[in-house]
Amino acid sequence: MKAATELRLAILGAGGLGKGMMQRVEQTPGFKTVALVDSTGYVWDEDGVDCAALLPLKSLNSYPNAIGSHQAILDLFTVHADDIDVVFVALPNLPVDFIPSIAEQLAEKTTFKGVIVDALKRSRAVELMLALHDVLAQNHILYITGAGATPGFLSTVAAVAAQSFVSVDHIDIRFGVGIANWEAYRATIREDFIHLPGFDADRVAAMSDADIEAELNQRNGLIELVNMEHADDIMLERAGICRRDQVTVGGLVDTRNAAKPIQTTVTITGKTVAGQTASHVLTLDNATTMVDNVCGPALGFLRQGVELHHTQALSGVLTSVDLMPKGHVTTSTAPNRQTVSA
């Protein structure tokens, strides 16, 4: 991958998060969105995709010169792999191995040699991604997983804040999300449903949009999530910050209002040198949205990834927390730190 004045970004997924990333890139120096993919095909423009023209579209096939395809990601990278520097994955992760399978295909079936960042949430999905370390390293791809808001922004904050303590007792992440129209974030809402009592990936996959909306109506548009299967736990354990059973993640999502129903916080509780129990609490301002807190950090991790890829020839799979100060907790899931030179 050649260094460029503007990093050429491909966004995989054109829902609320994918389009939000396009808007963020428009205001962020150093990046240019050259490709966007959805289930109908892809758009490509080496001069930069027209954000204003794309935002109102429900599918990419309405965009001028869009390429229709049922395997849009492979088709895009078959033609343009060498013209893309970095990738942001904003795809729905249903089934749980969907995004890991995409990463494996990019490594084994295309010539892409750049940096990929995702906003994966579920623990099992991140575990599957970590298992691809050797495959991606051998193909000179650096992949940073769990690099959105949570896991990502909040878990990395927790990793740094934990350094104040001799030992960590508990890390609690609680998020509030406001969405004016749930249909703009269908994939995200579907993934949230998986964490509700009585639901699983198979049941959610079988539900129509009408089924989802009916369920939301019964809940007055609110989704309360408790003790979620979120990869913050395995990422913090992997980095030696604490055991995974000391991490809890939950939140409240309002699918009818843009305002957050609760503030987003991360609380790190531990023991000081003097033996006292103390807590650090970070509270996110309610004015920041999912786009701000997912896409902004993701771009930061892409920049960091490019630096590591260029200057240290790092390849393989890391989590966002692996890029933070380490802890000293020894667990059975200690990470494989080996990487392969490009």
Second form
2 protein chains.
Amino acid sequence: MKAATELRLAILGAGGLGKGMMQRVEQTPGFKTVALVDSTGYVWDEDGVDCAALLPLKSLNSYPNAIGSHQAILDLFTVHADDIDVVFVALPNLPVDFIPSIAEQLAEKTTFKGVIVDALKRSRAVELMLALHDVLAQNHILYITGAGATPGFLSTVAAVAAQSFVSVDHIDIRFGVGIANWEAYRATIREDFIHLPGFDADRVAAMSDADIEAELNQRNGLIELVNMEHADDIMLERAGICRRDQVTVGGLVDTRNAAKPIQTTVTITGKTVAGQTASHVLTLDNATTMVDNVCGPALGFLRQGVELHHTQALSGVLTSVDLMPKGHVTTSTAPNRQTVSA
Amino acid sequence: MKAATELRLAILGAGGLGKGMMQRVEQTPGFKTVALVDSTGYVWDEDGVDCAALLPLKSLNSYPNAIGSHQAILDLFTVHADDIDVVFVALPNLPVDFIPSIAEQLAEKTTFKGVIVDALKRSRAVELMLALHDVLAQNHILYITGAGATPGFLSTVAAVAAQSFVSVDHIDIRFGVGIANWEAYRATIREDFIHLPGFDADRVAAMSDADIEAELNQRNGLIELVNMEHADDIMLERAGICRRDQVTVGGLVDTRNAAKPIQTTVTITGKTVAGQTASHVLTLDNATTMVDNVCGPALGFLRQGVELHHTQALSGVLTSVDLMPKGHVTTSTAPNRQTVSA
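Right, and the form predicted in complex with a further copy of the same chain of this protein, after the form predicted on its own?
And the full complex, kicking off with our chain again.
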């Protein structure tokens, strides 16, 4: 058993990302996973859940000590809100207001007063979260949205690296993801499909797993994503780094190989004091997976959030980029990127 | 003239870095340079100093409106402390307690209540700054130390990128610097010499410019720096990212060519959840200079500092890395790196 000063973490979602976080926490001092939730129920253990036993399960209701529920999050927090310090939201976000509605429930219907991070992707979802600032602030919750890899890790590095430039021309995030078996990341893959030509959230929600499988077969397991609606854009704009239309996010996902089809890069291009155009590039190692680059940074943002929450009584909704050095771009009149309806 | 809501910046030091900051500010909304200081005096203009007129000057006392003084910083702040919002310290730091002593003076002998950033390099200097936390906090000054390139920009990116890893093995910062004429960056080059085998702060302080020139001639203008005492180490340790002895800083400085002899890189190596060793790499564009990568980030840290100072009443001494997501490494018993005596 770990030390009593550990942050007690609830993981909302028990898919690839939620289970990945549970594994990550096993290796990370300072945290213990006390709750894991999925659509069938929740598991609670104040001494830390049994990671090895939970990892192989397809759904939590097959676990001996699970509490079955169709409103598992609300039930968990109704009983245990005061025994949870921090929350990682690893839920599929279909429709786009699903996670914002969860956050609102936690604030209004439970006594939870801790720190929450999410790995939300779509700009519209992050905008809905930001609109909840007052509700969460009034209830003394600090919520850091867009705190995964993209947005999150990659957009925060972009915000720092952009400081070199007098003005930013373009921030381009291009990610490679390799997963051996798409079924381990069903929600993530469904989220990716929303960004493909001809798909939207409604259509993807109506597709069966067999339908997804068939689409993947047509693509040899590869999903190429171009000009995605990722919240890196509005987060960087909000922090004054550049206009949202200067941010592009795309990637290549191989759903049949754990090896990444391309390296993940962030390219920050801007003007120097001398007037030259220059680009800084962050390149991630192919050996790092979604779990490393989403869950690791999410824990880092949680640590920082706890410090801000405890020592400075900060609450409300921030994005991960809000925690970085700000830029000087004040325009917020740039055209909204194509927004997927929920 | 710029808008009245601009932050009024005093630049302490009028060498390459100080003048570079003045140029950068000319191109950056949100700031105006109201004061420039060197060892001979200071220039003050509440509407913004005349950058074009000041750039060619070898020392400020040749400027018509300069106030000559041998304690120019204290004189400036005695008269104008309440008309200065933010300060960039671009002074040579010989001996190692020079900049800390300036900060202490500003706190104790003037009414300044704003935000200060520096581009300090040596670990010992940053440690001395951190020891001033209470004095600066009591006087409502927020001081962000190590807020240039290394430490600063590069160490903060390292702190974010390190979040991917369960544990960090090594953070290596390797910089390339190209300057056409070493005399434009005399203080920076002297600081670099301290890190060369056979040199220390006392010896470098005793050297004339001709002595430096002779040493540079012996090296064909190149200074190769290995395992430098750079404060990136203690800053990353303090933030829990890794132990200080896991951080290495080195570089190659060409004092005869504006083109960089090597690209600047930050390599963050650690273990993934799966137990693999992996490295993320940030590569800076060769077209970005010391002015871009020091002064730009320094302004970003100032913006963030002003926000923390104004909205959360934060004061005292922080490092730039303290503003980033924290790590989980709690050891502070790692051996101190070789410390140059002041």
